[in-house]
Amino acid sequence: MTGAKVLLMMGCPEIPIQTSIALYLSHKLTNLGFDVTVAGTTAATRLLKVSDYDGHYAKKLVDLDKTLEDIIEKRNDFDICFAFMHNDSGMTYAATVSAISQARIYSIVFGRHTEELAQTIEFDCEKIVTQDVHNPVRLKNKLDKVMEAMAR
């Protein structure tokens, strides 16, 4: 699957393992040579760029709601799309992709709420669960799992 278009999908920040997951992800993706766009509200992406002033990590950078309009409006898609969740917003935008995008989906689902939220998800997605909040390890370490298996 190499060269698929992959979506990183960031709503609020307000949980910290979200920034850098994201920042991993998309260094780890992009060197196993998928093409990857980073999308997110104003506060994750002024994160990002803060966080990747150099653009080394995520070096595409987008608006989510632009995003979302493109591909609704069907001039861009994806195969690929990682949703992060952490909150009802960030299923709501996993739904809608779900929705409207031919993309196969995983919800990585993180923080303080996860199994009540993990329980929730109604549309067809790989789930990667943590509870973690601070500690982006084991949620990298799932992550690594499903990017071998995405390598092959």
The other form holds:
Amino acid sequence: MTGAKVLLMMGCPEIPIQTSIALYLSHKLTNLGFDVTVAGTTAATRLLKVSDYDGHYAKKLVDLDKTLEDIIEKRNDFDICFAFMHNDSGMTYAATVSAISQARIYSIVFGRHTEELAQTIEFDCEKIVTQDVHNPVRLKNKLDKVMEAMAR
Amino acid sequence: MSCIEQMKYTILLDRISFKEAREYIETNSDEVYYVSPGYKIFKDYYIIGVPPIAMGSKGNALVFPYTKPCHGSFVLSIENEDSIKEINRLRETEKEKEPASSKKDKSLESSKASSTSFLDMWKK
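Requested next: the structure of the form predicted in complex with the partner chain (the form predicted on its own having been shown above).
Now the complete complex, all chains and molecules, led by this one.
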């Protein structure tokens, strides 16, 4: 899968671990040889941009709605998508990507209402679920296993 | 920012789940149509949503879901010249999909019927 295009789709940045996990995933996947794009809302991308000002970890940082528009209009697409979700909107955006893109979806379900939220997912995806808000370590460990499998 | 936010719109429901938005549109519209995620309306807004996405008409107003990452889903209503065009486009698309069937007027036909057929189509 080296060279495969990966989209990290960030939702509302209200839950702190999203930014650190997005930076971590972007860096690790890039080092594994994946072509990584990080998409988010204005607030989510600004948080990332300030945390990684020179773009060492997130090399391609783009607007979420523009990215979806490009996929819908067939100007761009991805092989893999990691969709961050801690609310119904995040799930709704991921369902949209599942419908418009050929990407394999990994749903990263985190935050305070993970069980209820994970149950609302009806599209085909691999779910990575941790009920964490401030401490990213458990989610990082689960994603390490996913990346290990992807690198094989 | 999509053109929607620059148009004159009415918020019928705010900060709800997408499922609640769908149910409201199905229950409170004169006619209900179903579209796929990414369906474009008003020149530059691509509908975000979980299929099947319900779009409704109420008189000349287009009733549709609008999802924001930080604020949940909304049900918006827009009534102007463009909404009439959008409703007509939905009617035409429906006719092309089911040339032999009657329109999805709630008084004549349950909106559930359309929902079921769309879901079946989606699963194929």
